[in-house]
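Encoded as structure tokens, the following chain is the form predicted on its own, with no partner shown.
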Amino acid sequence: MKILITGFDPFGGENVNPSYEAIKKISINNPSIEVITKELPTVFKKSIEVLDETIESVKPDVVVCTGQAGGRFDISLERVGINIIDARIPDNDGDQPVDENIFKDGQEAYFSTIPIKAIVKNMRENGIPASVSNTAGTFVCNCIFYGAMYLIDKKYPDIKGGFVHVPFLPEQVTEKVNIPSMSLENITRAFEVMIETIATTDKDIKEIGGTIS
């Protein structure tokens, strides 16, 4: 199985993005799993273009995009990406769309096709806080999640896809008050558990995995 996993470059005044820093450290001791990593620009349409080019090049079986969600406490397996951009801040090219569709010919929403509940369960069993999230926001993370699933719908029907949000790293919150963080080691391990679960799970489990809010 070939899995493409992406992370973003830093944005919003941060010097680092934990999503990309973590995927660079992934180590899978399984010869049947090939992991390809790619850094994406935190730019709305450009991130989708780069992802499309990468999919064309590497021809993966699974695509998982990852991104930073400062303020979250755990690893968040996103359930759904929605066809809207409503940017609170500009992206890294200075673009700040408000209430715009990502693709005019796309569905209102696309759902993850990776086993999110099984992944959450296995992360928790490995001592990593995790949950299913029902909102990926309306910034570039949601845009790439929706964009990935749009590409799968329109061009790559045999590929599975999903998105994962991660918290800040500890060094990102030293000057922030009451903001949670997670170590790079735990985020990386979470990704390794996710990859191993995807490779060994044909059908997702059905059990509680979400949050109250």
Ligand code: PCA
Given for the second form:
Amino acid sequence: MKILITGFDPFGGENVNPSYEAIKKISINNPSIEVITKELPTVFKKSIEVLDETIESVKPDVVVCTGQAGGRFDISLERVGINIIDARIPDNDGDQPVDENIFKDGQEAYFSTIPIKAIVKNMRENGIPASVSNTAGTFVCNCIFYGAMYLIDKKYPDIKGGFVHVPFLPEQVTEKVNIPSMSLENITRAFEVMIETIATTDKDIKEIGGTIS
Ligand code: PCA
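What about the form predicted together with the ligand, after the form predicted on its own?
Shown next: the complete complex, the earlier chain at its head.
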């Protein structure tokens, strides 16, 4: 299995982005799994263009995009990407679309096709807080998740895709009050567990993982 895993560059005044810091450290001791990493710009349209070019050259079996969700306390396996951008802050190119579709000819939403419930279970068994999330927001992370699944739908039907949000690193919260963080080691380990789970799971498990509100 060849897996392409992406992270974002820093945005919103931060000096690092934990998603990219962690994917750089992934180490899988399994000769049948090849991991290719790529940093994407935190820029709406450009991130999808770079992802498309990378898929074209790498030809992966699986694409998982990752990004920072500052303020969340656990690893979030995103269930759904929606066809909307509603940017609270400008992206790294200064663009701030409000209530615009990502692709006019795309579906309203696309669901993750990686086994999110099995991944959450295995992360928890490895001592890492994780859950299924039902919103990836309306900024660049939702945009790349939706964009990845749109590309899969239109151009790469055999590829599986998904998106994972990660918390801040401890060094990002030293001056923030009551904001959670997760160590780089744990985020990296979570990604390794995710990759091993994707490689060994054909069909996702059925396990309660929803929320009431
Ligand atoms: N997080 C942002 C965009 C880039 C990133 O790492 C988001 O959640 O939309």
